[in-house]
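What follows is a single chain, given as structure tokens, in the form predicted alone.
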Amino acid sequence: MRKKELRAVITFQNTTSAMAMEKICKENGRRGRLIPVPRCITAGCGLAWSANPQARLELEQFMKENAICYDQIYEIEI
């Protein structure tokens, strides 16, 4: 079994904003990836992105910056 980490994980509204997500931040060299929503999570669209806890302030800043629509940012072990 993979041991759980923390993890920040974005959730958004509509599967447009996480695709969205995904590719500005491969354009970007931003790190992270989509993935489904965990199951104590509840969100609009059945993908969120997750990245590194420290990269949370940093990645709320590039989601405003480009334009990005997301609903919530939980800190989560997964």
Given for the second form:
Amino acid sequence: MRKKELRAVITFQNTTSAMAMEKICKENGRRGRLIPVPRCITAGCGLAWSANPQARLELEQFMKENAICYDQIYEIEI
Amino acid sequence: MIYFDNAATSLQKPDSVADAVYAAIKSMGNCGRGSHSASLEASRIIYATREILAKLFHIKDASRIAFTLNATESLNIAIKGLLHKGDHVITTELEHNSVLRPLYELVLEGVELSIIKSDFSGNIKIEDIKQSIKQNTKMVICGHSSNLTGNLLDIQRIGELCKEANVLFVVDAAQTAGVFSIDVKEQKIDVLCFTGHKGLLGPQGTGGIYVREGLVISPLKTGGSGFLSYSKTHPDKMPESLEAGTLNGHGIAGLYAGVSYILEKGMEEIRKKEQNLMWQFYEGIKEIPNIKVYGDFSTNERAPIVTFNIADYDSGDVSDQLAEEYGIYTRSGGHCAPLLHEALGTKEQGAVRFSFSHFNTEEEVDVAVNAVKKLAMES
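We have the form predicted alone; now please give the form predicted together with its partner chain.
Next comes the full complex, and the chain you just saw is listed first.
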């Protein structure tokens, strides 16, 4: 298995919000990718956005500015 | 073959639509059912299609559009998900059975229905809608255009009227989406029902419903959503709340290509071409003896449809002769618009409907005019 590393994991209430996140991040050169929601956290949507935890605050602001509807942000080792 | 049955389904589609469906079948997984690239590819194209439709209909939030099989499914969702016993709903005689039949079902469950009368030209008076609104009126539902005559309804005025009266406004855009401008905010539309396979130039089995923010519709179907798997209830968040089960991702990929084509070419250009062909045909046949054309041709603002009869000939015979002898494909009969046929006095005879696409040509219209002339002279 892969070595675990700390990531900022953003969850969503539905697939459409997760897809909106991916699109807007790609358009703005934000790094990260969609992953299956890790089992240690619960979420509505099975997809989560995984990003560098150092970018967490910046990402929160970015989602707010772009009206991305997210559920929670976790910092976990995955 | 000359195809003039575009109000039933547009047969000539841009090549990009077929290419997109083919590419999707070869590559697409199931939207929202995984995080591998084949599944994500499906989710991406479906999301992109929501966005492009939102652009077309001036919808701020693309997640307010759910995909359905067709306008009929969208209308059933809107009607059965919003109306309950004791509610009053207003519709018109111009409507298609996809509006009328779900309403008739609800009448049996205690919903009160008013149907606005049409005149002999196939028009209704908006004032009649206003007069019919009462305390328990919950919804006004009507088509943007009659599928039988091509007469347009002034949805701007009806929308304003509904807003003032605090009544939901549901629009059936089956005949106009992709050809006529629809702006849900400007026209104060609460729910917009559309199909993908007509003016939007997509594949059959695609369609959608826009639901205004804040309005909750009970779903017709519940089941798989791809998320919240351990919940006993279906998710209530749009659009997935109205999208139980696997979507027609392959078809939606084609719909994306169809709408992209429309935006690139320009809806106005498409509409002008179709209306010009309609006028060319109308002018060519209107003076032919024994021809009776239905609908209001006193305005240019009408859907590209010309419906007529020759003397008292069975419309099915006329349509069949056009197909067999001239290779011209049209629609005859009742067109799923029973009340309007009654209003026009064509319940028994039906009518022959020509409906135009911008892929049709002036030469094809000339051939059709001559064919109708010959058939009329033989009568």
